[in-house]
Structures are given as C-alpha cells and as structure tokens.
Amino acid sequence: MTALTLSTSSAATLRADTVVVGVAKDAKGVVLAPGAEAVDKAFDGGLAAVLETLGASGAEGEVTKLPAGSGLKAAVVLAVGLGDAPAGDEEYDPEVLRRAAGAAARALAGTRKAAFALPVGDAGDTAAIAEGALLGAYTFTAYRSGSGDAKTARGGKKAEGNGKAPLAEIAILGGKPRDKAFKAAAERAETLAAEVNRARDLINTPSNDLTPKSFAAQAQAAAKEFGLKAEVLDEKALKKGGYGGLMGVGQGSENPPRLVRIAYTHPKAEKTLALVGKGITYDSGGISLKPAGFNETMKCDMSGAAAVFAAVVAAARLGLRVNVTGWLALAENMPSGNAMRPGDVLTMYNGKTVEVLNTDAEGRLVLADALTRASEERPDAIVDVATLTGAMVMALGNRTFGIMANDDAFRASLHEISEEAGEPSWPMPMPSELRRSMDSPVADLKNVGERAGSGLLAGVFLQEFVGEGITWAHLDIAGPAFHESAPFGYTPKGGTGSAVRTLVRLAEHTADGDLG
C-alpha cells in the first residue's frame, strides 16, 4: 500500500518527485489555494498566471502538470482543481480536499514520492487529504500477467510490471507528525483506506475465484489476523438450521452458500451494532435470467458483504469502543436443473413462507435469513447493505445510495453520517401500502410486488424479517457500488467500497454515545 507521512518541511525544500498544489477559481480567474505559497515564490509570484496560460481553470478535479521552478527540490508541479474558492473566512470542504487529493494521486501513478501542499488548517484537513490520496492511489493488478506487486488469485507467480505502479509515497505538508490529533488523523486515514481497498479487491475479484467458500475463507483469515471471532455455516448447517432463503438462492450453483458471522468485541463497549451484507458472488438472475448486457458486472453483487466485512475489520483495527458483528450472506445465483424456480415456496429462517415469483429478486431472500439470525442476538441496531435494486439506481443515479429505516431519527442520522463520511446518500420512505402488493395466495408473502416503487418495496420486504423492537436501516448501494465510467476524484473504475466509510463512521458515533 502507498506509504503516508506528515511533514513540516516547506514545499520548496522537501525532496520529492512532484509537489501538488491546489488551485481554485473566483470572479478574477484562477487563484492559488493556501499551501502553495512556497511553490508560487519559485515562479516569482506568477504561478497562477502560468497555469491560466496552460489552460487551467481551477475546476474541481482538473489536473495540470508543469516543470518546477528553479527554487524547488521537486522536478514537477501538479496543480489540482478545487472548484470555487471559499468566500471570506470559509474553508474548503473536506470532501473537496478528498477528491482533489484523489485526482492528484491517480494522475501520479508511476511516481515514487509526491508532496501534497494542499490547504491544511487542522487535523481534519489532513485526514481528508490523506484519505483521498490513499484511495486515489488504488489499483487492482492481481490478474495482469505483468503485475509486479501481486500474485493472481489462482496462485500465479509475480512478474515484472509492464504498467504504472501506484504512487509509492505521499507526504502531506502542513501536517504535524508530533501532534496527537494530526497523528491520529493520519493513522485513521491509513486504516480506513486499507479497509475500503480490501472491499474493492473483493468486488473486483472475478467470480470464478471468489465463491461463497473462498469469501468465507478470507473472513476467517482476517479474523485470525485481527483477533476477531468468525463462525461459518456451510450448506449442511444451513439446511439443518432452516435457512430457506440462502439455500433456495444457492441451490442452483455448484458453489454452495455460506453464512459468515464475524465479530469484534470491546471489553468496555456499551452498544452493539449488527451489520448484514448481501454477498451474491455472482448473480445470473437464476431461472429468471438477466437479459444480455446485464451479466457482465454481476461479480459486484457481493459489494454489501464486502463493505460489512471491511467495516468490522476497520472497527477492530481502530479499537472502537463498540461491539460490531458482521453477517455475510453468501451465495451464487445460477440457473441449473437444481435451481430455484419461479413459483417455488421457500420456508425462511424465521418460519415465514415466501413465494418466489422472480429468482432475480434473490438478494432480499438471503438478507432475510441473515436479518432474522442477527436479530436473535438483540443488537442495539441493525444495518443491512446491499446492491439490491435497479430501481434505486433509476431513482438516485450512480453515485448516491438510498437509506430506508423503521426509525425516522435513525434514518436521518445515517444520512448525516454518510454525508460526513463523503458518501452521498438520500433518505427514502417505506410506504406501508406497498406491503399489500406482496400478498401471496399460497404463502405468507411473495418476493416481489407491484413495479411502481419497487426499490422501496424491497425495504418493506426486508422489514418483515427484522426482530420486534430492533432499530434497523437498509442501505441500497446498487448505484455507487461499482463504477463503470472513467475514474473521478478518489473513485476508481470497478469496485468502489461504497458504504465502508459510512459504517465505520456509524460505529464511531455509536462508540462515542452520539446515537442514544
């Protein structure tokens, strides 16, 4: 992983290959952001004018490279756009700094060391820059035959790299390495980025290598490494235990399902969070086969489980004063002679029967079993995370996830927390009248209902499996979990690790007693 240091050195004197500065725009044109003073001096106060001549506008995420002035140790200056300059005494928003640092780190692939001279007013700014840069430096190279930094999941040997390696070292100028707040901010950013990148790696791993069994094995390995408790229910245990949702979805595949419980406990914790993740390692749609063009990225249908797994490990690494239990509902949804059919009735773990009318509405079935099992432990709150519905993508787009809950205050808190973490979200309702459309003539309910509001209806279905009196929320990350377009900010192409930062921030607030 990219190394991170804090430095009190000047941008003019620190030895680095590149120095990164921020530029913004105001009514007069391009302006330099705080932190660029020493670099500007090397250009005799004319850096902004030079950048404008080169076509820089200060737009958010815009990157402009130019040779460094004679007064700098670095050979290259990289100017990254911050968007509109803050008015008066206002400061740059942390998310603006995060994205700018990420854009710069992506542009510096193949560089050994970069000094980031972006605006740093306090430890929070340092945290945002560190987090953005570390996330922006992410690459997934495990399956490239020329990769020099990773073995393939199939056990292939390392080879010399034939592409650009990620930025090797980041030095944040203006950081105070001996200040406790700054040091803690940097360490948290390193841990958080490592765990988001763990989720990204899982999501990007192809389904022929990431099966329910191998996913469970990775959870067990992490539990051993970080002192967590892991329990894995295989297909025999699931069948014996009556987990009809998991068994029904997984019965068409040669790779049988798993339910993983991975738990972090703190000896002084007063609250317990249960996190439940949808882990469909590949979703063909089953007998209700997805149409052409919709199968190619379905390795990402386990993004919810990846986020939950990473968040539990992050909580442990950060030593948060809260108990966090993760439930990974893992299955592969495939068509075969043994596959679940439209019209089949499943008996779920809580005893309710579900008529399956669409085998491609499978995520809610595995989540239902896991939600019931998580409820048995009576946590203070449950949050499930899933790439659940295309309807949520249609409603909120590709960068925003939806939040539904059985408690309005909890839903509002999660919305605030996600925005604080830098992950856009939007509160969504769960209209009670939608429940009627899931009435079945042969079972307790159907797994689908009316088409209108189908993203909301999925939440209404899940609520049926949450224990009485337990606060619960559902995050539908179908939009932001997998990015298919060009990278932006600190967001790469492919798996994004969506919801990891929100879940960790939720755990931190819970540990601090901010959620009641």
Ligand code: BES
Given for the second form:
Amino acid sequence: MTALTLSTSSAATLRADTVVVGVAKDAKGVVLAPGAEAVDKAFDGGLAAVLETLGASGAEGEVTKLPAGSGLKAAVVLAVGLGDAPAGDEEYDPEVLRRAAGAAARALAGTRKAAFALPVGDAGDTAAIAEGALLGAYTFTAYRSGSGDAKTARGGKKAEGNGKAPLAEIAILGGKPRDKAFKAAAERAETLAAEVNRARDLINTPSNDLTPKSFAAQAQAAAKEFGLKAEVLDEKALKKGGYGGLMGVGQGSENPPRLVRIAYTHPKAEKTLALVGKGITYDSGGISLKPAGFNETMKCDMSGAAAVFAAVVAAARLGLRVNVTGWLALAENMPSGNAMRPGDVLTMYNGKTVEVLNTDAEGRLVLADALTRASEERPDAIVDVATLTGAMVMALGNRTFGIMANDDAFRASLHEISEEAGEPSWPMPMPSELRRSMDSPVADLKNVGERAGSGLLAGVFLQEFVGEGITWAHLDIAGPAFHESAPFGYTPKGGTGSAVRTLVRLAEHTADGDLG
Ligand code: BES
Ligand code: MN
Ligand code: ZN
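Okay, that one was the form predicted on its own. Can I see the form predicted together with this ligand too?
Expanding to the full complex; the earlier chain stays at the top.
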C-alpha cells in the first residue's frame, strides 16, 4: 500500500514530485485554503489568481495541475477543490478533506511522492487527509496482464506494467509528527484504509476466484496473521448442524457453502459485538434466475461479509477494548439440477420452516442461520451487513445505506456513527404489518411477501431469527457497496468497502462505553 508520513517541512522545501494544495470559493471568488501559504509565496502571492485564470472554481473534487516554477522543490502543484470556504472561524468538514485528499490521490496515479499541504487544524484533520488519500490511491490491478500482481492472482506470468501505478508515497504537512495525538491519528487512518482496501479487494475479485472456500481460507490466514480465532463450518458440518438456509442456498453450486466465525477478544473487554455479513460470492438468482444485465455486478453480493471480516481485523489491529465476533455467511447462489426450487421448504438453524418462493431472495436465508447462531452466544448487540435488496437502492440511491433495528436508540446511534465515519446512511422503519404478507400456506413463513416496502420486509424477515432480547440492527448496503459510475472523492469504481468504517467506529464507541 501507499506509504504515509507526517512532516514538519515546508511545502517549498520538502522533496516531493507534486505538492497538493486546497482551493475553495468564497464571496470574492477563488481562494487558497490554509496550508498553501508556502506554495503561494513561490508564486509571489498570486497562486489563486493563476488558478482562476486556468479555470479553477474551487468546486469540490475539481483538480487543477500546473508547473511549480523554480521556488519549489516539487515540479508540479496540484490544486484540489474544497467547495465553499467555511465561514468566519469555522473549520473544513473532515469529510470535505477526506474527499479532496482522495480526489488528489486518484489524480496522482503514476506519481511517486506527493506532499499534501491541505488545511490541518487538529489531529482529526490529519486523520481525514490520510484516510482520504490512502483510500483514493487504491487501485485493483490483480487481473491486468501488465501488472506484477497478476502473478499472485492468477498464477500468470509477470509482465511489464501497462497501467499507472498508484501514488507510492504521501507526506502530510501541517501536522505534528512527534505529537501523540497526530501520530495515533495517522496510524489509525493507515489501519482503517488498509482494511477498507482489503474489503475492496475481496469484492473486486471475480467469483471464479473468490468462492466460499477461498474466502474462508483468507479469513483463516488473516486470523493467523493478526492473532484472531477462526472456525470454519464446511458443508458437512453445516448439514449436520441443521443450517438449512446456508445449505439450501448453496446446494445448487459446485462451490459449497461455509460459515466462518472469526473472533477478536480483548482481555479487558466489557462488551461483545457480533457482526454478521451476507457473503454470496455470486448471486445468479438461482432457479429464479436474474435477467441478463442484472447479474453483471453480482460478484459484489459478498460485500457485507467482506465488511465484517475487514472490521474484525481492524478492531484487532487497533487493539480495541471490546470483543468483536464476525460471522461470514458464505454461499454461491446458482441454478442447477441440484438447486433449491421455488416452493421448496427449508428448515432453518433455529427450527423455523421457510417456504422459498423466490430463490433470488437468498441473502435473508443465509443471514437467518448466521443470526441465530450469533444469538446463541448472547452478544451485547448484533449488526448484520448485507447487499440485501434492490428496493433499498430505489429508496436511498447509490451512496446511502439503510439502517433497520429492533431498538430505536441503537438505530439512531448507528446513523450518527456512520455519518461521523463519512458513510451516509438513513434510518428505515420495520412496519410490523408486513409480517402478515410472509405467512405461508405450508410453512412458518415465506422468504418473500408483498412488493410494496420489500426492502423493509427483508428486515422484518431477518428479525424472526434474532435471539429474544438481543439488540440488533441491519444495514442494507445494496446501493453503496459497488460503485459503477465515475469515481469521486476517495470512492473508486467497483467495490467500495462500504460499512467497514461504520463498523470500526461502532466498535470504538462500544469499547469506550458510549453506547449504554
Ligand atoms: N443481491 C440482491 C440484491 C441487490 C440488488 C444487491 C442490487 C445489489 C444490487 C438480492 O439477493 C436480491 O436479489 N434481492 C431481490 C429480492 C426479491 C427477489 C424479493 C431484489 O431485491 O430484487
Ligand atoms: Mn438475490
Ligand atoms: Zn443477493
């Protein structure tokens, strides 16, 4: 990954290929953001005017490159837009800094070293810039024949590079490298970004290489590396254990299902958090096959499990004073002569029977088993994460995930926490009258119900499998998990790592005893 350092050097003298400054707009026009002073001096105080002449407006995410001239060590100045300059003595919002740093890092692919001279008031600003830059510098090149990575990913031959390498080195100016708070902020940002990028790599890996089995093996390897406990139930153990949901969904595939338990424990922890992730390594829809065009991105249907996995590893690497248990419900949803059929009845891990009327509503089936299993350990709270419904995408769009919960206060906390983490979310209800439409003529319930409110209905279904009295929330990340349009800020095309930062922030707040 991209290397990160904090530096006290001046932007004028630090050895770097490019120096990044912020440009904003105020009532008078284009203005430089704090941090750009030394660079501006090399332009005799005229950098804002030069930028304006070049067409810069200061709009968020706008990138303008210009030659640095002789007064700077760097050859190039990159000005990144920060939007409206904050009024009076207000500071730039951390998410604005995160996105600007991300946009700059993306534009700097192919560059070796960049110095970021963006506004830094406190350690939180350094963290935001570091996080944004490290996330923005992410690239997924494992399957490009020109990349060295291809060797590890596909056993192929290493060839000469044909794409731009990610920005190799980032120096953040304006912080205090010897100050504990700044050092800790930079280290946390590095860990967090590495784990978000771990989730992105998993999501971007095509389903011919990422199967339930290979995903479980990656969890085991990470557990070994970071001192976690991992247990994997294979198809034999799942069958014997009565995991009807996981077995039913997985039975049509040549790649059998797995349930992974990956646990981080802290000796002084007072709380235990259980995280449950939907891990459908490919969702074809099964016998209720998706039409062409609706399956192109369905390698992303394990994004919930990827987020849970990454968050557990992050909690361990950060040494948080909380226990975090991750449950990865892994299966491939395929049609075949052995696949579950619409009309089949499954007996779930908690003993309830489910009539499967649509095999494409498979996520709730694998999650149901994992939620019941997670409940057996009586954690203080359970959060599941899933690319669960297209309805949630229709409701909230591509950048916002929905939160449902059996506890209003917990739902509100999660909403706040996600916004704090820079991940937009919105609280959604679970209208109890929806339960009736899942009544089945033959089983305890059906896996589908009325079409209206079907994103909420999925949450109502899941609730049936949460242990009595356990605080639970459900994050439907179907919208933000996989980004198909043009990259923006620190969000690349493809897997985004949605929910990782929210889950880590939740673990931190739980460790600090903030959540009651
Ligand atoms: N994995 C899909 C949901 C999805 C849609 C994720 C778009 C990401 C982007 C899920 O398994 C699914 O197919 N849901 C169905 C449920 C329906 C059959 C009740 C849906 O939303 O259409
Ligand atoms: Mn589906
Ligand atoms: Zn699915």
